[in-house]
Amino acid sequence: MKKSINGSTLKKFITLALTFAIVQVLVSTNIINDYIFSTLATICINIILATSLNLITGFTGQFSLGHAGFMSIGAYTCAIITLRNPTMLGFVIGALAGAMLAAFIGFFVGLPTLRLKGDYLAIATLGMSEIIRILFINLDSVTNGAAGLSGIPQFINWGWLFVFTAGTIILLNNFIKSSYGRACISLREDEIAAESMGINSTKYKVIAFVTGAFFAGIAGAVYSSYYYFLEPNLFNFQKSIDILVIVVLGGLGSLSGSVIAAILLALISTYLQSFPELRMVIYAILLIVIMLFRPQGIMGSKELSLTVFKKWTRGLRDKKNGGVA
């Protein structure tokens, strides 16, 4: 068992360590230019934020829309910061700070906010996340209203993207593997018969919260330290609204359904630059397509692995070898 845990733990790291690598050289030879290295940069923010959000709606079972709002505070925290201090240990004292305290607004929002299920959690949090937008407009002398701030120092290259997304991904794994992601699985199946056995549904509800506003939060420093401009209005109910998509289509409760979806979008996205109405269009035909034919989404409750991808394939072998013979 140690060894085949030991096993599976190194392909993982080496498959880490390939992609980095090979990524890296990419960029090194310009191959991966400034225009693909912006989308690159969106598919990673992506990424974190449906995975933390399927954390929150996925595998917990509760409808929020409030993640735009706290990915806000992250982007303006650290932006604020390293303005003042513009030198690399700013940027990571303002990406921290800035999801600490995109958690502590999670917290302080999250224990009254999630007594309540489906309708009534979801409009709460979207109010939470339309007041933090209209705080943002209104505090002139900190965030520069509705101009926003510009100017932001960029320290994200794609050494820290791999960081904060790869980062993201295992912590979350572990986190749901972890005996706190049971219980918050089991809320999502059944939260009277998780009760009846003793899970305190609040406790866990309020720790996914926290834990999926934290990452939020390092999405948007992320933002903020890349784009180098920021305003609030970057962070409507549109944006929340674009997260959902991700996680829905990806797959609710699934981290590499939202990995494969994110991509998917930012690519169709990308592609779609020259016709900005087309892209809404687009998401609305891929949901009813899904809903229609695939309404767990692409990858259901199951997580890509090299176990699944091997059975996938000898499962296609032998039904060709079945029917050749």
The other form holds:
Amino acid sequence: MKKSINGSTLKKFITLALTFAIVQVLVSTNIINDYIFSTLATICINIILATSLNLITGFTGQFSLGHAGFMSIGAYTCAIITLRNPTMLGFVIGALAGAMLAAFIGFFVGLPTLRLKGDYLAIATLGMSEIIRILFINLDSVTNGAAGLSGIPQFINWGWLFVFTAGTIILLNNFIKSSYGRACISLREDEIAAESMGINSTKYKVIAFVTGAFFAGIAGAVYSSYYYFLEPNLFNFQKSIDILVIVVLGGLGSLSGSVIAAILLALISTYLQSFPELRMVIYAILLIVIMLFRPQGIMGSKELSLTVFKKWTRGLRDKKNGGVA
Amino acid sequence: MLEITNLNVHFGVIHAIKGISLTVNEGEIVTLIGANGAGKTTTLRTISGLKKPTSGTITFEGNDITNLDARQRVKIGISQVPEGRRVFSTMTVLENLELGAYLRRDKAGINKDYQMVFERFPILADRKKQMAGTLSGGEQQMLAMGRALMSRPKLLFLDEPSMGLAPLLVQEIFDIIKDINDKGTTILLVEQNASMALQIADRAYVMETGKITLSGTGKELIQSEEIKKAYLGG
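Form predicted together with its partner chain, following the form predicted alone:
Below, the chain from earlier opens the complete complex, with every other chain and molecule after it.
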């Protein structure tokens, strides 16, 4: 039993290392040029945002509309710190500080609202992210107001993108597989039943919400350091909806679904840049079509794993053998 | 074992439970019967800590538990099978049982109790890895009971275990309830199926519009003209 667990961890590790190495080679040989790399960065940032929102909305069942707000806290905190201290260490500290601050604000918004049953969280988080945006517009001395911060030192390369994205997915996956994660899922399934099992609903909702906010802060930090320009209106209500679209499209309660949807949407929107007039129309029609044919999202609540492939290929092989014999 | 005195519960301005008192002694099966909307489920939810009473006291094994929250009540040995089963439908049977033992930390004991549950409900052992939502109504009821047993309750509440089940299954579920009781768990049973409930109950309370209007042993109530007329269709 133990051996097989180690085996699958090893396989996962090899897959990750291979992904990293292949892209790294492509980047250094300039096959992935700056243009493609910017799509790659968008994909990675969206993966971090979508998987962390999926923890809140997909796994724990709490509807949050404030993810852009948490992202902006991470982005501005990291930007302000790296502007004062333009070193690699400054960036790492900035990213962590941004994430912590986002988690902290998440705790203060979450604690009072998550005690209530119902969709109060959606309204509270919507209000919170608007307040944060207005604050950033008006705090001229720190954030340079509506004109935005520019010239933020760029530290994001493929290595960092990979570390943050893979790190987020691994940590969230471990969280969901733990007993904490199971408690969160049970709250989504049936809050009353979960409470009568002795699960403290407020506690687990707050834990999921704060964790989600933390990773949104990380995504913001990565964003600020890659795009080296920030303005408050990047993080408006529309941005929160964009993240929600990825989560719903990928499947509520599926991390791999969020990853697939983030990649798919980024590719579609990059491709559609050649048709600027029709871009949003086609994008919207595609979303409608996908949701019509797969209302549960691309992955539903299932996860993509190597065993699925194995079962599938074994099924094919068995069929073949059966046919021959 | 459980003693409720003068319990009042409000939903906003609606006075749902109007000063009821009831006792459950150790080892008994006590049933609470009554029509829809009489306040049976509210009473159970108040005792298990999911709803706060406006006044009155609840004591369990001599300790006042009125102000404990649901979690602490599970810890001291009160567990419930909620109305409508409420299994976690996208989780497997095994994960459901695991959540039933959420507050326990004794691994060995938990593993032993899985075996206990699987022995009592062999069908669940066959469906260990199956999603709970794909089970039939009867199997879900068994799972909900197994899940509640995983917390090793001294006192088990069952809220309408016969709801939506075929008559044959209802009999089976009631046999199991009797058996759980024989093995030492005290039971408080809320039912609409009054005749079945009265047959296995040691004592019974009848609830009407938030008040207890009648009480007695199961046998007494089954004979009572009033009950026959109102609940047994006689």
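Positions refer to the first chain, counted from 1. All values reported here derive from a predicted model rather than from experimental measurement. The term rigid core refers to the most C-alpha atoms you can superpose between the two forms while keeping them within 1.5 Å.
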- Task: Inspect the rigid-core superposition and answer whether the C-alpha of F275 shifts by 2 angstroms or more between the two forms.
- Result: yes
- Is the C-alpha displacement of I31 equal to or greater than 2 Å between the two forms once the rigid core has been superposed? no
- For I290, is the C-alpha shift between the two forms 2 Å or more after core superposition? yes
